[in-house]
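Let's start with one chain on its own, the form predicted alone, as structure tokens.
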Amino acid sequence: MTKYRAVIVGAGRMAGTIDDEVLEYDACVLPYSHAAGYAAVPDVELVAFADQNLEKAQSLQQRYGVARAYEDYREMIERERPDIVSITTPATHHCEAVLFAAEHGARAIYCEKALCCSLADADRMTAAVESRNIKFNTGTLRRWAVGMETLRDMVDRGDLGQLQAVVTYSVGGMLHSASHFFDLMLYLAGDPELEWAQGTVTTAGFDPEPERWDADLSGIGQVRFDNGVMCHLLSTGMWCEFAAIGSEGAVQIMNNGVDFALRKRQTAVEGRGYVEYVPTPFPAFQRTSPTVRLIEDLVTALDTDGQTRQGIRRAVKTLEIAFGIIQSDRQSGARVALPLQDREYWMHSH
């Protein structure tokens, strides 16, 4: 059996310490934090950490038994050598880190969200990634969830008819919260092609004409998909509750993916057209930790020079969604055509 080296370039929360924020809450199955999954998953070792602050790396390193820490995560990936490097910086450093990742050696990355902070840094790590054949994911972990992948195989088999949309009803910075919004309405609606956005910034003072703005926005809209799926982005202060709707039923996603409440659509009334939608039993599954999956989903990539679940390519749709509302509101709340012309706007994320 191949045993595959990683390391980890960051040593915050993501790294290898928010385990311990999520221990009562039901929505987060651990492991969750990269260090921790792959402590889980036997076909990988976990050789380093590297942190500018050497004492965090330092502690990280003793809490998992890992043999060694550095302060510079060049000198640590040209050292180790790994096949799998994990990204936990802000997304500010993940273009740099990941074109460092590719262009030395990397087999797989396995990328914190946001992806990045433009349009064009996603471009320069699409072609490094792509053209060394390297597998990738990034952090969007309910991809992963056994429970919307239960609702995404309904969903492929016709459980809920033609599906129609996709909800999320709440939004926050569009790059790192709703990066993971953004990614399980395109995996549940089949990962589809984008056609168009069309939306709001809802941040208050932000000003349509810089070419960067260093905060993360939110904002709202909706967003068409090519096999005819909408996309609908809220602001309703219901956080991390979504919703997939039929012709023939529809799902609600509750509590941040807890629970699940499927409805079929019957007629009420025969010969008026009028319907209803009546509660029905959603399928039973066994929740896992999506982490561990998404390493999984890697190793299984690397073992059969295989596609992940995810790869660079679907991880980027998730920004243009987020830079499309922001160019629509740009443009008085235009409709604009996705992918954007426009790659060079930057906006901060942590």
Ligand SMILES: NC(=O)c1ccc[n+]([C@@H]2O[C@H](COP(=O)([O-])OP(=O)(O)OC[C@H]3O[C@@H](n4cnc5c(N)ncnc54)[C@H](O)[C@@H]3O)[C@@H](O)[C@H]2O)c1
Given for the second form:
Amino acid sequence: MTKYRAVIVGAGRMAGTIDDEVLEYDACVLPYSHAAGYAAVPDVELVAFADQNLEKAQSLQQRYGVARAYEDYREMIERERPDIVSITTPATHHCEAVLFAAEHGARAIYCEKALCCSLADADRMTAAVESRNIKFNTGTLRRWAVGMETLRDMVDRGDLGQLQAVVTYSVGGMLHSASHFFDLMLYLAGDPELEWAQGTVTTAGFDPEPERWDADLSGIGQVRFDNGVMCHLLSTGMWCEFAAIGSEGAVQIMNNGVDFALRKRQTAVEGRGYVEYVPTPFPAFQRTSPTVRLIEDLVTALDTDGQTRQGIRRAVKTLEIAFGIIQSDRQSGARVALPLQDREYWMHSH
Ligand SMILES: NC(=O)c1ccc[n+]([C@@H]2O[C@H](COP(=O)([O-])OP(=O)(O)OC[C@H]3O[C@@H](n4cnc5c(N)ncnc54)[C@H](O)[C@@H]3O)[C@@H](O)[C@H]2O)c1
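We have the form predicted alone; now please give the form predicted in complex with the ligand.
Once more the chain from above appears, this time first in line as the rest of the complex follows.
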């Protein structure tokens, strides 16, 4: 039954223990970690972990009953010759690991978000992956959640009329946290191209002068997509709340994707001109693990030699938005055309 051999680079929370942290959290449907996800997909056999801290790799090796543990991920990839490489090290290391995996025979890569720490690195990763036809997805898991897909289908069918705006009410570190939110907004808007960004960095003490920042900067602002949809990045204190607003209706996404409130726009009530938004049932859906759906998508792409549903270029757009907001701030809030010309700016993210 097993067709594909997988290994995991980095043996921390997202590799194999984060499931324990979210047992009581309705927003997370298990399995959540990469290792638990692979264990639930019969087409894949997880064969090894690597971590610079060998004890961590050995601990997950034991927990998941996996054949081998390594201290050096390069040795693991060279010896195991895996089909699928998961990368769950911090974002500062993703570029190095993706390049190494790509250059040493990986056929599919599941890289955690944030994709990496600069657009220049993102470009190097894109070239390495696409030139070898490597199937690629990143851990921005909301695009793999069935509730979000149900909403995206509604948008595609025109159930909300013409989509006009997507809103996130919480931003946070633009690589670590907001890469999730940017990816969701792109997904709900039909994965359009980016036109421009305009925004402000909200991190206290932000110094716009350098080209490298040791903090994962937070920001607010607007992004315009080429299909006319506006994306609003708000900082309201509300965690993981979003909205999709169309000409005929709107959906509020609450509690990190647990609750969806649909309202249909109603006009021309007999003799009166005002507009109301009337609560309407959101379609029923069955929630399943986004991690498993992401892995199954990699498997399907390998089986068919097709494209994954995400791919690396969509992940790069989340970085374009983050660095676009920083560049807008550096230019006193001017609109900045995307994709950015200057791709060397770098910021830290764990
Ligand atoms: N998709 C999600 O919902 C989600 C949730 C949590 C974390 N993440 C992402 O997963 C990644 C890891 O986060 P985490 O919370 O699991 O961190 P973690 O610190 O628990 O695990 C990272 C592991 O990588 C190892 N490591 C670091 N550099 C290494 C190297 N050069 N070679 C081998 N091993 C190395 C560390 O020793 C550590 O064990 C981050 O990119 C983070 O943003 C994603």
